[in-house]
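This document opens with one chain alone, in structure tokens, the form predicted on its own.
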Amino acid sequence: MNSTRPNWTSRYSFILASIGSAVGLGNIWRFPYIMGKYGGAVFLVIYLLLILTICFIPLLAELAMGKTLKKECIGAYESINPKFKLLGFLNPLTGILISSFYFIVGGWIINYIYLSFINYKTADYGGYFSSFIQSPMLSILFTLLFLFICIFFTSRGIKKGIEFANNVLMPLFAFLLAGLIIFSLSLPNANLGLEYMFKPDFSKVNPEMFLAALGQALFTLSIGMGALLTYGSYIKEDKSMVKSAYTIIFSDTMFALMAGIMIFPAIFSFGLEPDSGAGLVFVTLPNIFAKIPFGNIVSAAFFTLLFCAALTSGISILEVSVASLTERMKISRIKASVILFIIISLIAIPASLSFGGLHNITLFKKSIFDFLDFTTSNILMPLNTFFLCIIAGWFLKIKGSQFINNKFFAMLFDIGLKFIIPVVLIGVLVAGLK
């Protein structure tokens, strides 16, 4: 066990830190609009009963894989065989690609508060979304901008970065989403986004749909990607396992249904459509805000509130790396960061650009934007996951009853882990890969 490595000051600041891994962009960005692909209500239940069973066994063990272990990832596996070594750099590898397009939408993000902030105003939301993203000079700086705080907050390490980040903007986070609840309830005919979210139609039910709901699930939990495991590497011995991924769950459902009932009513009071894709946040939410009286403070309000979520998404995913860099090139946290940022930005830089100048280069028919997102959250993420439950479950042989005083529950986690879902994964990977 490496005696060295920082521990996190309280359970309260790794449950915080780890609540602000998994509840980001997924969540308020990704999980409304996929939710408004997939039918609303009949996607929530499948996506719950996803949450609950597929997704609580390989994050629990993950968290003990790195309470267990006491290594950034790369050394956790390697630990463990040194011809696990590779599927080690796996994890900050999906690490760095998620971060080159997640840190595009972060300084979109930026530039929707800049404009709240100046009460700006068009009759055509949509043609301004278009034009902002094509433009070069505007969405690289933006880019690397939301890329620069999350990188200043990650390089200050565990007390004076991470969990001081935390401690103050998931707070921050909560309380501006119970207020633009209960604003988006107090509009008319607020009840039918209830409704839609709620009231599930199982004639829709597709194969499709459960592919979406268990990746909408493991990218919006953080599973796959290493950040759990760098997270619980930094507990103290006398942290209940259990008790943490279960709290992790809880506030990670509970924040994507608030989402929903925060935005589903209002796209209903002023008559749009639930299904209007990723622009949902971008085009659809300020032609409400647009509308309403004081309608800049209401976004204002809104989009600090995505970028609490995805700043501390942001410094989870880039810990990963910058623990692995540090710990295996003895090298300062600060040296760490710089690599990184040049690291991103190289592949950040032609991905932001694949939405104007480089909009005709593309990789396997996909836009280099595209093409990221669908590698990390349909390849990746699965394939990071399989080898976890494989390589923790047989080889470094977790086992239900480390941590589950309940007999039955705790085999129903070992055959889980051994057996059902590897192959439930190897099933995910088959059908993102047709």
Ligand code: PFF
The other form holds:
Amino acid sequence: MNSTRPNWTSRYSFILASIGSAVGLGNIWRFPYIMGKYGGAVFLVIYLLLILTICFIPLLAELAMGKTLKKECIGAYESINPKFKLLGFLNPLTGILISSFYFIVGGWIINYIYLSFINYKTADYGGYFSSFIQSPMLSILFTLLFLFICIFFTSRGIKKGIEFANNVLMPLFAFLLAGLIIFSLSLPNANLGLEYMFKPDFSKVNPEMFLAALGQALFTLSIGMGALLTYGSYIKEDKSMVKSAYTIIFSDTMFALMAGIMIFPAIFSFGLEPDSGAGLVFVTLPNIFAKIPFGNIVSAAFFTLLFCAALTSGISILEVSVASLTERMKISRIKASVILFIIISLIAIPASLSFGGLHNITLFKKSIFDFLDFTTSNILMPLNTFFLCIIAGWFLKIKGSQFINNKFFAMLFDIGLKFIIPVVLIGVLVAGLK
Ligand code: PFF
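Return the form predicted together with ligand PFF of this protein as a structure block, the form predicted on its own having already been given.
What follows is the entire complex, opening with the chain shown before.
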């Protein structure tokens, strides 16, 4: 075992950082707009079903693999069998591809915090948003700024960087979220938003919806990209891995639901539509903020909340590659962070330009940005999770009885990890891509 590897200060720090990784743009930006795209409550039902049935086992297995092997992703897979090295490498690769679009949205958030502070108002937020994301200079500048802030924290290490960021940002996030939910629910006709979220119309169900819900569930829980494996590898002692896994899943799901409860009542209260896609929080919400008293303060609170969530997740996405680079190449965290800054910029810049100058370039009929979002959450993360289950179950031979006292549930874990989850993952992937 490598004695120079860092460890979390406490179990609390590990859980907080893992919740910080899980709760991010996936909960507040992606979840409401994907839910809007797939018809509201019916998507929520499928999503919750997948979270409860499919996600617990791979999440626990990923954490356990990290804790058992105490290595970064590539080394962890390689130590089980040198042939698995490439599969291990898919994890940081997925992370780099995710960061390339995740950090663009992070950049948009910084711009919107700035707009709230200068109390910028316009009659046409849709027009503003498109001209902003099409402007090459501004969107690249803000993307790189967000990337730089995340890199700053990862370069400082586990205790001074990652733990510090989570200890400060997560409570601030929860506080702002609670305040904004109270505000949203106090608006007239808030109940229409709640109905949209909680009254399902099952006639809208289709296979593509399952793939979208699976992609969203894995993305929001940070499963299948090595973040949990890496965070798990810094655990010194955790007597109840099951409890940790539940806490992460429960908190992430609660935060996603709360984000919906914050956003949908406000949208319906103003008679707006919830299906405006990726622009939902950047067009529809600013429209509302402009119409209410002290709207700039509410707007600043909302975008700061989004910033906190994005930052703690962005840090975890980077940490996967920082850990791989430092441990494999034996370089410092600062050097690894600089290398990553360069690599991610090289992908993020064209992705950012895909809204403007490069909008003609398409990959499988998708813009570079949409292609990165779709392939990472709907293809690479399910595929990585499939390999994770197979390798953890069949080769590393992780057993439910290692962490679950109840014999029946331990057996369910084993069957799920080795058979059910891999089959379901491939089934949903194939059906959804048809
Ligand atoms: N779970 C994060 C979110 O919901 O925004 C995104 C994410 C973080 C995905 C870390 C993957 C990951 F490894």
